[in-house]
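Only one chain comes next, encoded as structure tokens, the form predicted on its own.
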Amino acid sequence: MQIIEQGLGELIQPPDLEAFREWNRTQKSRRLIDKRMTEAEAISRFVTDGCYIGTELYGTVRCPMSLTREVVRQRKKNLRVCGQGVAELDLWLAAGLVKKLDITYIGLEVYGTSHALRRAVESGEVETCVEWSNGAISWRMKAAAMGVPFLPVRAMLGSDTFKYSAAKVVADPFTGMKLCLLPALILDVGLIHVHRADCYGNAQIDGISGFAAEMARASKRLIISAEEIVPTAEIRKSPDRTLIPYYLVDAVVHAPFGSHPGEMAYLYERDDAVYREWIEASKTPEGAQAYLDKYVYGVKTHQEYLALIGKERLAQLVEQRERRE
């Protein structure tokens, strides 16, 4: 195919599909084994300095916050990060963990743009920032899941998003039409928060599924945090809802309110008070550090974090969700 133009961005994680296939054959067990562990155990075991790591879903919705805070707590360094999140990636940026970033959008929703992102990029702490559309990131993971080196799309053509990406434009050999080629994206580690899972890692999500299916299949290592750990018999009652099968999962973490201060569909609302506290704090490096000291470094576990938030406040978030329904 004739390459007509290409983006200026760095391909942060060049895909090696054959190596990924070999990894899945040799490193992913098909045995039904209990994979339950704590956040600290999962992050210590599977997240390494410099790894290419991704989080799943958008904004503050179903974000894997208990896992995110543990990554900060363990002070992982020089991370190459892919994601469309806000709450979790903002913490990593403020903590100085991110070296390179495949970015779609990191903002604070109705509260404006990310202060932590601006500081990290403008200071040069984030060395590389490559742009993609939301769809493009998901399709890149789908390419990896399909075992192909790229997917052809018509998205991003004629936009500055393409200009600052690592995609290429080619002439379709059948019609001559311009197509954008999105390179496959293979994560070293993926973090996904779900509604329920069994001890083996069979996971189900209620409501918007985002790109969980694609990320799960594009990750060498996959850590699942779940609001509820249920018996396998419960999962088997509705097997069509099992978006992530056990053999893709390396760790299962029980994390009630694991998305807090984000929201969880049908379970609890976003905690705007704590979220606004972060937004105000993150306006300055000193404020961001104070927030991290209080909500991350100052608590040793997710359970201690929930105790800090308080049972009464968490119950209010559940009640708010119930009233909306």
Given for the second form:
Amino acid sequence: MQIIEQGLGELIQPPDLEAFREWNRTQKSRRLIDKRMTEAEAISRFVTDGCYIGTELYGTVRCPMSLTREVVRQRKKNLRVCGQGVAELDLWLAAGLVKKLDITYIGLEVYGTSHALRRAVESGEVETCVEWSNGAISWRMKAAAMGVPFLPVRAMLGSDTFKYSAAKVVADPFTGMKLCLLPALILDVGLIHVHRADCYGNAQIDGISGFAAEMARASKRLIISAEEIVPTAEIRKSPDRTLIPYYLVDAVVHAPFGSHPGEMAYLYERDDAVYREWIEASKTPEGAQAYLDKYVYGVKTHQEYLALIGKERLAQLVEQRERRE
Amino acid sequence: MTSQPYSKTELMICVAARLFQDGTTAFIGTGIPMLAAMLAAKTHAPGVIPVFEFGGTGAILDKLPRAVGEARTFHRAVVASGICDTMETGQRGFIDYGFLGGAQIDQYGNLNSTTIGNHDRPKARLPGSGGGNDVGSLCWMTVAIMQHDKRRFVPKVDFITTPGFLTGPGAREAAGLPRGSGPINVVSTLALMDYEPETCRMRLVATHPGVSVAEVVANTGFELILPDKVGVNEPPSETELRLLREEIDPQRLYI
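Output block for the form predicted in complex with its partner chain, input the form predicted on its own:
Below is the entire complex, every chain and molecule, led by the chain shown above.
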């Protein structure tokens, strides 16, 4: 296939499919092992300085926030991150943990542009931003999930998003049509928050699934946090609901309200007061630091964090949730 | 017609809502497109199928979603899937409309939401493509919704995040984008625009009530095509205003 054009961006995490197969053969147990552990243990065991890491889902929805805060607490450095995380990546950027970004969208949605992103990129603290669309980054994970080195798509073409990506344009050998090839993205670590999981890591999500299925299959290490830990019998009763099977998973963390201040479909609403507190605070480096001192460094565990938010407030968020009807 | 006063934003939402066609699918982004889709569904297009990129299709929009992934985007929906499914549905030609925003737009409808200034050392780092590039590439017809001023309507966008007609006629197809897809309208705080078929350049269709053609021209940083006859958009009806204020955005998050 002849390469017609290529993006100028760095391929931050070049995929090695043979090594990925070897990894999956030698490093991922097929046995049913109890993988329950705390946020602190999971992050210290599986997240290393300089690793390539990603979070799922988007905006303030089903965010692995208890894991995100623990990454900040343990001050993991020089992270290479793929990103559409809003609440998560904002914290990492503000804490100065991010070195390189495969960026799709980092912003505050209705509340505008991210102050933490602007400071980190405009100052040059983040060394490089490689551009992708939301579809493209998910398809890159899908390619890894399929075990193939790239996927051809019809997005990105003709744009500067392509020009500053690490994608390539080729002529399709069958039809001759121009296609954008997206390189597979194999993450060192993926963080995904789910509604329920058993102790082995079999995980189910209610509502939209975002790109959880793809990220789970594209990650060498996968940390699941779950609102609820259920007996395996519950999983086996409805195996059709299992999005992430146990053998993909390295750690299972029980994290009720794990998406706070984000929301969790059918369980609790976004905590707009705390989220807006972040948005105000993050306007200055000092404000962001004060927020991190209060909500991250100032509490040792997710349980302490929840105590800080308060039972009453959490009960209100449950009351305000979107219901199935 | 109505004697009630209304804001520019309310009018922009109404003009955008009237572009939705009943029985079509439409990708909906955060903000004004959500209000426009709800208003369309409550008036002339009850059969419009909203598609939210992270997996919600066919939601009943009773309450205004504040984010593209929140539970309201799949409230009583027909399917809650994931982003690969919705984007691939677009790639197969199933999504009719896409509603987009941006920090800058040019005469060919290219949109920028990535950087102001140089990409590698930007003056301002904006959020990035999000689903914008996918929507602008894969939907049949895209509508941009914009504040209208010279900082936003520029001769050349600093960064083409989302493709419009790129450099003009034939450029989308030459780049490999799906045949027959592209921008169709721009709804701004001042007017409704479309694109001249022969040149793919932006053309004024109708101004908002009380806005002169000269005012639109003065707030546009490139040469807008002016047809012989420029219409005037209908102001919001009493029904539209009541729906917007009482049912769609009672907390006045946007209006």
